[in-house]
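Coming up is one lone chain in structure tokens, specifically the form predicted on its own.
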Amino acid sequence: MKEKPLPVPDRDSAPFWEGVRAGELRLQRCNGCGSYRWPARAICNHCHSFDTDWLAVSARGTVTSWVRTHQAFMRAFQDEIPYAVIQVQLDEQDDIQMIGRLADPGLEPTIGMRVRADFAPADGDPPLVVWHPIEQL
């Protein structure tokens, strides 16, 4: 079995992955206008400020789209198919959407399902963000 690829934090994403290691979902927030940014980047797309902080957020959101993957595009994932990949609109801001895996592979996601981020150990570091329906927590 081949090893699974893991995220490689870079200058912009390192604070996000530090939060994941600490069990928190963190987002960049602009100090100029207060808007959250995802993915991380140097300049605010709302007010063009470079002044930013990283804050822990609720890690809750709503499923806005999903797909069930039935084909392993990498051998490392062959034993895990099928699984659901969901798009989650975070509660903090309507235009912040994250893509991730639904933690329970047998669960059928639905549009509007409420979910919460969790942090699953990976075969290396950092842990990965997975999503659980809020009713199951």
Second form
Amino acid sequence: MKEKPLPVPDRDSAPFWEGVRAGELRLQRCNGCGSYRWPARAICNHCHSFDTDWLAVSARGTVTSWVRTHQAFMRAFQDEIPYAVIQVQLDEQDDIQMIGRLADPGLEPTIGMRVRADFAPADGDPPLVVWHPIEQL
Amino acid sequence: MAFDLADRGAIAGVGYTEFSKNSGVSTLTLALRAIMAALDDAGLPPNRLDGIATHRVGDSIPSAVVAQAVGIRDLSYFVDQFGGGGSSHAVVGQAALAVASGVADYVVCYRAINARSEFRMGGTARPAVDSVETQYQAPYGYVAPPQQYAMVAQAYMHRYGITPRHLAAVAMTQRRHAEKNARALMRAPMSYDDYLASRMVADPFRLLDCCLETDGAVAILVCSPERARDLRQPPVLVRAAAWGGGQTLFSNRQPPPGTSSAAVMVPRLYKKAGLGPADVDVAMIYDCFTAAVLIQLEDYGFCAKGEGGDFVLSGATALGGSLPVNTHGGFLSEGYVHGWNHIAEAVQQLRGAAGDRQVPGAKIALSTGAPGYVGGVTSALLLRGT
Ligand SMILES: [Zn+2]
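Please could you give me the other form, the form predicted in complex with its partner chain, since above is the form predicted on its own?
The next block holds the full complex; its first chain is the one shown before.
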């Protein structure tokens, strides 16, 4: 059985994965213009400032798309087929979209589903981000 | 004064290898076979070549090795670009720039892949792409182009009410075209039931929504129109070339759902050509997956946003329709050489050499590269027959 790919933090993304390990979703926010950016990188693509802070965000968002995979593109995921991967738009900024999974693999994702992040232990370290539906009142 | 590329580069030769599931030969051999076929098509002696160009994603032989094998002694132009299908048409556009500016006289551009028997896209044998995004995606089992395009398609279909019937119309129209193409790998008639019965790959894509993983190569010979007129075939002029895009789906500032990076580039392409969508007689639209055709038909201005599905269902993109699309059967039915068999088919149409699938009187052809999902960049050519 081939091992699943684990996140491989790089020099730009290390603070993101540190956040995940600490149970927080942290993103870079530009000190020049205040916009969040994704994925992690040194410069703001709006105002070109290098001045940035890592801030914990609400970790809430909306499912904007999803795909159910029926073919084992990687042998490590063979046993999970079919599995759904979701795309989540964060509440903080509508052009930030993260790829992830619902915590409950039996749950059918829908576009528009409200979700919140949780941090699941993967087979290794750091853990991964998974998402729970937010109960609608 | 701005440099005007319009009609200053020409495609003088086109070469193909056989398309197959197992070529049994190296990508170097595939490249050489396609290149020699293109030179033969043009009637150009190999010793006249002084430029070579390709793109790769770690899956094919470098252009310098091919140049040595062809015996180019004084290479004046080479490109070995990293990139997938979004780069395909840029390689030919750059060659047009090179010959128009006098950097080189005869540039052969090619793509050679054993995409079925050696390097399967998204397969585990493939080296990691140079992407900052992979680390945020691969751990969730999200790695392959069908998944990435399916993510786009799901949001697009939801937003615009696109149904499997619309996707099937793309696959079925192109299969009917492939029935007239001896080179095509898939020529058996396809019904809507056949489409529905094909296995799910990545929702909403079934197998018949996906391009064929193919072993093969295509080569395109580019030179000035003056030089091309001295060769065997009627020159096909590069009326305009454009490349651009830049944002991937997951980079903030990405295009809105259901719109590709090509939408940003398209106005520039038409402006450079002095043409609009209504002037296009035949189009080769990058069809790695069915939904990509619908989105590009909209982004290239052939119909309004969200109407690509109805446009294809109406028969407009079939032979005999107002805009025949992928007359060779496309990547879905002819074979998938990462954008290059589209350029070759556009040339055949403009030469009037497309046989049973000829669009009568075709003068202007559009050919498009991957629309900028995944890698973020895209490219396209507007070609003119003479
Ligand atoms: Zn900024």
